[in-house]
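Here's a solo chain for you in structure tokens, the form predicted on its own.
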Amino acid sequence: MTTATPTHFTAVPLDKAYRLLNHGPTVLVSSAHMGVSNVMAAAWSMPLDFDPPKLTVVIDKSTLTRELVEGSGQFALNIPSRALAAQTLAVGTDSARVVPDKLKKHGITTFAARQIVAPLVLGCVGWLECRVVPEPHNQQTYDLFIGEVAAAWADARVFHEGRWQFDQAPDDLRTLHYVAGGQFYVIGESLLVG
């Protein structure tokens, strides 16, 4: 199900963008291709470049997601909450391959992207619009995919002034970050050195 923008969705700068992964969150990548979409969950994306902006994601050769990112050169990084820990465990779970609705079955919702036409999932807290970078060798040898960051977006509550503030955010904003088995952790407390 597709719904409307976010209240509290808010542009980053894109010179701000790898903040957005710099603390090793788990990770949904969304992607659509002819009018089919998917989303699944990834443990391994990681910032790459700053300017223009750049991360890494791992996308299995055997994912649907993998071939609509193939398909249409684009993708987005969507970065869950807590609150969304089951679906992420689920829609990395399924397989849109032998469960088509998993989406639906999952209550993930989307809401349109600004840049590209993968959709973003409502829910989460951050959102990196990407397009490929096309890297043959690493694709098919590694599933390693890089993406250029065309827009980002935060939600205001947990994400501003440039940086993460989940001291000051409810619980069910902080971060997720896979370790296996089932088992997430949740971003921790602050802590400034220097």
Given for the second form:
2 protein chains.
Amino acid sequence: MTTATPTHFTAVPLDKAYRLLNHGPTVLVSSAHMGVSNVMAAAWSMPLDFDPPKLTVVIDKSTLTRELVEGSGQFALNIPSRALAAQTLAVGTDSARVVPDKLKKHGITTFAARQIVAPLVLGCVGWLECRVVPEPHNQQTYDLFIGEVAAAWADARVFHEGRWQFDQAPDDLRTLHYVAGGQFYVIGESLLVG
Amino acid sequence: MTTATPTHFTAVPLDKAYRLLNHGPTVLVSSAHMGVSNVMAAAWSMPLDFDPPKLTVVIDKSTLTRELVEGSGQFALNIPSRALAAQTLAVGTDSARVVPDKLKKHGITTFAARQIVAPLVLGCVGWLECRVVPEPHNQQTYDLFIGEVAAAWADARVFHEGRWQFDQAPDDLRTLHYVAGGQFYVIGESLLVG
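Would you generate the structure of this protein in the form predicted together with a further copy of the same chain, following the form predicted on its own above?
Entire complex below, previous chain first.
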């Protein structure tokens, strides 16, 4: 973990935090507990409430991330862009249980969050620092976690005035939307209706 | 409701149904109960399990859809494409409580589902027929519904061999990803990693 923060790192007002996830990007879940940290990919997350902002994410029982999230009661959702596609696939494929140095192996660099112990992933374009809203039945039965957003951040080149602005930024900053088998779609053009 | 089914209407194997939602499209929630049916837009949905496939969707207490879903125990998620952007915004803006003929007003045509009473929306590119997995605490506290997928369908021009194939189809068939204020992003290019 570096103490640096990324360039263009800008606070997102909490009442606009849901917009980071509203268009359905694939995310990286970062977590830390008792000196151990990890990052995994997740395609299954969504906003759950506006203000205070809440979100959901599915975290399988087999993962180290699950243990760290349940231990610490915290996690972050990091929104990777096209430039991080290979690393997103890699940390979604390798398990830290099998490849303990997977972050180093795949060149994932992290930096300190402000409200939680879980680190944030450098090179992403959005970040949501979350505290778990304990729902043991959902967690046990569905692997479903609810987080309340304590802080939200974005890369100001691509998210400003409370919304994504992909069309005015380099294509490498567009979000990733996973399908299967190593295939992503990159988010495309803006369409204003009405 | 017409008895016709759309052209290119093809069954999606249940173990591939999650892939219809995996890349985070905005959906239309259709429902019916006691002779009343409705369609509303929802940006907050995600896959929850592979097989049997389950998914989640947020349905606000103020909506007619909420009453129909709780009454019938069923709903469908319909995945609109770019060609339906104006209608998607319209049925997400107008409430059937205020505009009782909103489907007719906005030119929404439906056809019969196979496993549930809720109709399906013509012009969409994917359809997930769902039965509610009752979770009263989630429904009451978070407006969060869990559905088990009973049948899944897609437009074969754009979803075949178990995955989306947007790059070989007309751009009007690409999925919509809502931001806010009438702004969508259309899903973009495919990126194969590894």
